[in-house]
Amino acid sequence: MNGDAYSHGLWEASAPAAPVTGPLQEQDLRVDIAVIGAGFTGLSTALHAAEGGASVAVLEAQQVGFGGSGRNVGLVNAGMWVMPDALPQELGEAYGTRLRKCLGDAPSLVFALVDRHGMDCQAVPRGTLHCAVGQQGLRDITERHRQWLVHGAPVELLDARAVAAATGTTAYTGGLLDRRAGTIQPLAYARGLAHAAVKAGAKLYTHSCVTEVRDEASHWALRTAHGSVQARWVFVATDAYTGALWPQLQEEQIRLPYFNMATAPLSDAQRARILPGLQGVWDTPDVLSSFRYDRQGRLVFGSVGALRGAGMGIHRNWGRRALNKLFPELASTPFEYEWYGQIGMTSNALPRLHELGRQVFSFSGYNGRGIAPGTAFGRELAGLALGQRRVEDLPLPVTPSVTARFKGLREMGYEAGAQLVHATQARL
């Protein structure tokens, strides 16, 4: 998008058309709801808005998925980063079992959404498959499996010759299959969102940067460059590409850097031997990798780091070393597309919930799991707007934000780390 070959790669050359829009022209446009960010959370709380009966109108600086959701690897998992039992441990029971229920479900929204919506955007609701790397990866993942065990969750637990047969690499000591979870397009997903939104009456201006909030009493009024509107509630769905009207959800998160490279089609004698069940894969160790097909057959193949400056042929080099090395049959298939974005991290590895003023609310801080979180998220905010829940039912506690700190030296760290990481070895 805006030029830039490295932004969205092969989910832009494969999604379909966005709805077509153009810039607020409008001067004091009067709606219930205005969100800001035309993403996962943003959209998802427009299109059950909508359908509710409010009148929404969604602000978006560039366009449609243009953040994080335009950019990930399209991995639908259930959960967060950290384990399910430290959700009640960090959160308190209520709120930790409420989020946990929610993140647990998500997956399940998204599909249905998709299936309801007839959104064209490669669904393939197969499962993921969280791979294992070494002992201390092992531990990790039969810990998982049996707290999500606990909690009624259809996961299964892998040893190493399973997670062989099921991925096509003997690199791995065991793996935690999610039957809950799996892959999408996620720019095509973003895209299909908007579709249906605006099909429910939702109104969606692309190239609307707010520029300007201010608390009129009876309602909200937002300024961008060429209109205006008025709404009774506003959202921020913008999280790690937060602009400068609230810096502070940008500024509690570590942003950290992800890339994905895409290769040629392969053949459908390698796409038997290489996850013949089409689930996403990601792995343990803290410089993580992931990995999952595109409709086309394409393997979509990503890890920490950013594609820019030292970086580019670094990762470049590292992917090509590494894919070879756990599917020495793909020596000589050459990558198509390369594109990164931005992950932005909190310091439990838990999202926030805050309240910017009266009526104002947002949901930030996804640590990579933006699609299934911020599709569920969306549905809450909505629900708060029209009157089905209170601030109180919400998943998450309203907590204020607390800047990160060292964050920019952080984010040079783990920019630098994971180049030194890929620099010195294939991984795995």
Ligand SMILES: Cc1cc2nc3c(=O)[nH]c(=O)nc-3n(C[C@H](O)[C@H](O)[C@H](O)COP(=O)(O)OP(=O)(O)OC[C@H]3O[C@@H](n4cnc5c(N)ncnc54)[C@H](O)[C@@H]3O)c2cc1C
Second form
Amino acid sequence: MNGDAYSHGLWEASAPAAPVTGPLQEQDLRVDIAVIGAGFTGLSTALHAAEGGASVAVLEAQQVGFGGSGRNVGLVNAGMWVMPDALPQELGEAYGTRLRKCLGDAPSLVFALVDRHGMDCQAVPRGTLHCAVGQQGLRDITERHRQWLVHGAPVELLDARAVAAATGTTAYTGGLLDRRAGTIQPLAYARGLAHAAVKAGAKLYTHSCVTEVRDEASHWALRTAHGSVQARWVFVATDAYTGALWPQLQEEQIRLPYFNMATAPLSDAQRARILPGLQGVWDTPDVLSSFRYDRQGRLVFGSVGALRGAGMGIHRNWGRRALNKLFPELASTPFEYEWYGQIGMTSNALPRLHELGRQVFSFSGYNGRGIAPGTAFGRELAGLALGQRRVEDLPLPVTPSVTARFKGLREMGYEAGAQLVHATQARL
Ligand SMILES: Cc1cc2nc3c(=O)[nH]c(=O)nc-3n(C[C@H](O)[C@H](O)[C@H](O)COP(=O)(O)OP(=O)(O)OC[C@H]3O[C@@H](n4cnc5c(N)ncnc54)[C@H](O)[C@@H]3O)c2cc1C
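Alongside the form predicted alone that was just displayed, please also present the structure of the form predicted in complex with the ligand.
First the chain shown before, then all remaining chains and molecules of the complex.
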């Protein structure tokens, strides 16, 4: 996107067009709600608010899906990294239970929206497989399985043989199949949300970076390079792509780079052996990897790291070696696309809800789990502005933003750690 071949790769090459949009030119455009950022969170907010009868303007600095929403793996997960039972421990019983339910239900919200609005975004609601590496990984998914079962989730623990049949590799000691989850083409989903929001009446402006948000007592005044908006509510949905406007959001996240490489389409025979059930896969190591198909039968294979500078060659070579080791029959299958983005991590691996001013709220810090949660939280923000929810009914408590300790060092550490692992290890 914007002339960068490594920004959105396969997703940009295969997504249907976004709605036709341009920069905000109006002065003092009056709306009920201004949304900053056109990713899953902002677009879901806009769609649900417009459907509820509010007037909405979405202001996006670049293009729809420019941030994490257009670059990610496309795993529509149910839940967070943290164990389901850790949520009440971390947030208290009321919020923990509410968040767990909200996250568990969130994939079905995504797939229902895709159906309802006829979005062409390669939605495959066939579950995800969390694959265990070694005994430590197996203990982790076994405990996750136990906890989700208690809460009635449709999860299944696969032994090494079953996970080998499900994935086509013997690399894993077990797998957790979560039938609530699935995969989508993420940029196509973001663009689908944008079309639906515009159809519902939201105004969407791209290349419209918000540079100032001023409190005018009766409303907020937002300024972009060529226009301005007056709004009663402001929702900030800029996550790991937050710029200088809200430094506190930027400072509380540690940005973790993650890249994807997409192969040429596999043959029918290869697809019958490798991941025949079309689930999305990710594994248990800290420097994790993931893979899934797109509609053309390309395998999208990813891991931690940025495709730039010294990391470019290291991660790319690892990708080749790792794929060959997982699936030796793909040794001569070329990679045709590669891209990367940044994930916003928080200190407790949970997203944050902040009140940045009177009727100014943000959700951010998805820790690599923003598709379903961002969609669900967007609906919650719309409900707040429509008067259907109170702040205390939202799935997270409002907390102050806290600057991450040693942010720069930890960001360098993620990339250096991934380079070290990828340089020294073929895989497993
Ligand atoms: C490589 C990668 C892999 C991932 N894999 C997964 C996955 O498999 N499953 C999953 O659930 N999640 C995944 N994630 C996380 C997920 O993509 C994000 O959590 C999610 O996209 C966040 O959505 P958002 O709408 O909150 O923010 P974003 O999609 O990041 O959008 C923020 C937008 O705000 C805009 N913006 C910033 N400042 C301004 C401003 N001042 N004015 C106007 N606009 C502004 C940006 O241009 C950007 O478009 C992954 C992320 C990455 C990067």
